[in-house]
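Only one chain is given next, in structure tokens, and it is the form predicted alone.
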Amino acid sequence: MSLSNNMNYPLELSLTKSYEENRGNIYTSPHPSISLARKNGIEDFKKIGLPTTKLEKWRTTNLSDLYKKEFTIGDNKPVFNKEINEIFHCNVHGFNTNVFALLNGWYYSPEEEQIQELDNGIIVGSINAAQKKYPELIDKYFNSLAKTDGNGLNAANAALFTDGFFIHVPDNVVSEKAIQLIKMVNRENNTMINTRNLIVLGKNSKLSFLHCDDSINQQPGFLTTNTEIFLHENASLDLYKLQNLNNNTTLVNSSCVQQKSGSDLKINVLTFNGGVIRNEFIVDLIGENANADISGMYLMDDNQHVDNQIKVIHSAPNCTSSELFKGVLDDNASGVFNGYIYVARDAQKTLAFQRNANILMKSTASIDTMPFLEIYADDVKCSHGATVGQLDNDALFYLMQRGISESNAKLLLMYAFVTEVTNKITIQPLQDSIDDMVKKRLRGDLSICEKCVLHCSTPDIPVEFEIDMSKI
């Protein structure tokens, strides 16, 4: 019997049944370390079950209604009969990327192109294909960071992932083009999709990676993603996560990062839509002079729920980290921010900062914010803070006195509030597109559609506020 309840949820039974029925085909792995991870994952899942509000980390995110639903699991493999842009066109103007896709949990490409080596030596493709072609990399890295840790969804993901994305950047390689992953869901029935990603950056390497989670239709879905990221000495990764899912979809996104000396990590999580979205990041700075900059923005309304769980571990001295998460919540939307900074005993000269700021547009919106520091070194500079409030009435009055309507004045203040996060995007064409998406979302114009949300911004039809900014 699972620990999640006194009785098994239908989803628990479906997950166990899917593994037992399909371990001879869908969940078969040619690599022993992955086979072991699957076996251990299902055993852990049977012991601990699905996470509920009885667990401290889940007390503010309740998925019990979701667990009662019936989902198709595993049987989602698409036939490659169309090019990516025929299904889902994504275009950020002036932003040159290598585009790859996952469709319904499977790498979407012709069979002969499931994994490839780019001209600069970067290996990219299906994690299933990587098991066969690059077993030495799988042996060295796979499942060494991602742990169950009492989380039944992570255990289920380890056992039941269908496919995922693999990136290996060799030593001393600087990628001139960003890599973009479009993770699409397009099913006519309720679908649970489990994917696994592995990203490895060698010494002195550099990469920008854009990860988009998008729905093509309004069909309910349950998505779990588990990502392991390794940054070797002096490696640099800019990771952008764009989340624009329908209101019937739940996404649980778990990422574990290990940083060696001199490495630099920048993460920007941009959440525009989704029924329930939970982002978990565990970043461990194990080498001196490593830096992690983690930012997030969430714009939620209706009955949407967003939960950001961030843990930064300072294991080595002379490292820096910063966390900045800002959100605007309207209607009956709810949010959670749980920021945890851990400084080990030998991690002297640590600089660690954390801030969460929120605007509640209505009294029915809510946020549960929990910044936390745990420090065992004595020569450190650490701080944390959280604010929850409404729009500044004085600023609102100031704008309206200059002939700006109340609705546009509110829009301007909300836009100015979140740009502290969007301004951290270092790729200008991407920042411009994100700014346009923010404006559309705040006006209520942005929702999931048959085109990638990034296609909403075109040079011919810019998104502008209908006011004279020169009067401000």
Given for the second form:
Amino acid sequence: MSLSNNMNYPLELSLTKSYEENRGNIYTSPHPSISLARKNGIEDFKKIGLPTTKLEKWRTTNLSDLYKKEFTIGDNKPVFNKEINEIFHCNVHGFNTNVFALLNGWYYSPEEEQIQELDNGIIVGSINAAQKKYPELIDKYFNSLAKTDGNGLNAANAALFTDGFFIHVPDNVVSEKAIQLIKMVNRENNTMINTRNLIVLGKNSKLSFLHCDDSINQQPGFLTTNTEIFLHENASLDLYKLQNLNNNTTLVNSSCVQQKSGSDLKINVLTFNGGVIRNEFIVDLIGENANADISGMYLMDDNQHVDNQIKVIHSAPNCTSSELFKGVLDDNASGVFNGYIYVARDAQKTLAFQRNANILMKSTASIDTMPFLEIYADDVKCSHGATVGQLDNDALFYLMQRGISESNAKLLLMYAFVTEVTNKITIQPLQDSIDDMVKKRLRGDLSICEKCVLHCSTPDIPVEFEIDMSKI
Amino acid sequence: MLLNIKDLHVSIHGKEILKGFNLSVNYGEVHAIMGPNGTGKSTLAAAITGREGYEITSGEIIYKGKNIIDLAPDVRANEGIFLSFQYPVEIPGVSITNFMRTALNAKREFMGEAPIPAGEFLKRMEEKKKLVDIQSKLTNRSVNEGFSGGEKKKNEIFQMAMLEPTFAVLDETDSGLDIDALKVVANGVNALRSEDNAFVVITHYQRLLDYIVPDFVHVMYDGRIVKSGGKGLALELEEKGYDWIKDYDVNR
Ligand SMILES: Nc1ncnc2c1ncn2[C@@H]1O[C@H](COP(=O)(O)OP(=O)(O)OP(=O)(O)O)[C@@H](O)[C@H]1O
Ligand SMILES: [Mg+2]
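Okay, that one was the form predicted alone. Can I see the form predicted in complex with its partner chain too?
Time for the whole complex; same chain goes first.
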């Protein structure tokens, strides 16, 4: 195909232009693996362009309006002039985290701390810094899972990411403290931000990682994030993704996970707000006795759109996986759930479960749920189920008969509906504050812009998160 | 008079179920309603509590001197009307504690009172749990989820005790209860009985009425009351069944 046929949208042109103009500076990477990924990325992108609804996997998520907009792409690195804890104050009681931040697509820290080794040997920092300081780790892992996979946004991300987050947990290290990454966007114009993360957990290591995507104003934005995650033998990762973006923001997330034998993965994707949010997880269980537990919750209203694409590949025998996604859609909100379980011929004794349940509050809300199983082994147990319904009228009447108003009764039932997902959060103080956020979101009290979205507090559970805009 | 139902006609999906139902209940009274399956006893309970889909085509439900047929279910509840459901609903994810606090505070807000302080609420929970001999672990669970039939019924009476209604309808609360649980439930109701409230007890078994002694017994058939009497009427029904009563019509 000729190039011009595929570069129809203004955004396609500005992406290629941004690459050409900045390949000598912000898109330059000293490490050959990254350089190569960028080069291949832009070539792929020129061939395939941005994903449209013509692609099966994008059939129900239409971003073409966005592609017609003008974006500032590839921001320069912001100057570090304030400590993170001066800008961002996080105080979930009893929840102690190491907090790191990405601001406008760049790792935000003093120059000498762009990458650091914590007391327990965990390496945390900017992926750009990692390629200089730990080239052997980049060599070993970078771009070995992420694929273009027919998706031009993956290709564009590979070519045009500015920076990203890097975590390396050495063998046998069990991190007591969770690591929290705050991704903030603070721009005054239409901005596209592309970031790239790499997370490696060594043998027998353990980590809880909280990944927060926040807008701190109402400016439109287009964010893409590609993440590669490696779990070595018996490693255990608890990954929480909190998404609370403004209605003008589109977030396209893609994570590829590789799990070796005995490893344990828990993912909890909590989508509170956002214009368009697409989460793709591709989890490959390549070693025996590995377990992947992927769950998610979404609360959408207005004209919001959420799209969860979950693919679990059982490549090795004796692995287990489960997917549980539950959501409430109100107004004109729309959702997609695409759950795909692949069981390879050798993956005997696989146990794989999948469930997607939805409540549509109005007839104008919609959900497109597509479970898909592809099984080549004969000794497996797989199940899938999808439900779309309204609130249970019998339950609603029962609550109202006890004096609870219709609106509160509905709220209680919606809250109850998603607790099956939030109950999977194993860090109790985090679960409490998420529960609190769910209630606020359902009541319509969750603020998105004036303060950090995580600014929640109830008398029972004091939780404080605050971003001081004047300090950024 | 606390409640006065006058010539009530109720239809479900256009089919008339209550066909000229009359009943008056004074403060301090307990009325028992008996009658064969499908006669409209639960329909009456639904009409009194304002359940959607139960269309009142004519008649009145006067409660505390006001016709309540246009009031929403939660408003009726906050005015003091309570229904112990024949089939209590399971609500996964809502704990009984959270549910009761929300309900109690809704009522207090309705009355213009401040929310119940946490300590006072917990004290009340403990007190009422004892009254119906409900185990603590039950109240930490989701409302009715996985409860046995008997536990569900006890939970209804527990909620009634928590909310202290003025007028309560107990729809077959005795069904599915073992003899000990029956006594516990009856004792719970008796403890709440006072000159300031009233009960309508729907049952198929006279046995319950040995424990909750009614002032009046009504027999319902085909959407209306066909015979009323004292406690003795229940015994007579137990003996003779309903056949002999089908031709009665109190209005005649
Ligand atoms: N939602 C409904 N749709 C259609 N018919 C209904 C509905 N609810 C009740 N009915 C019908 O109305 C009639 C009265 O039902 P109701 O439940 O009031 O009887 P009941 O006297 O409480 O019986 P039981 O002793 O078995 O509890 C029955 O014929 C029943 O089938
Ligand atoms: Mg009935």
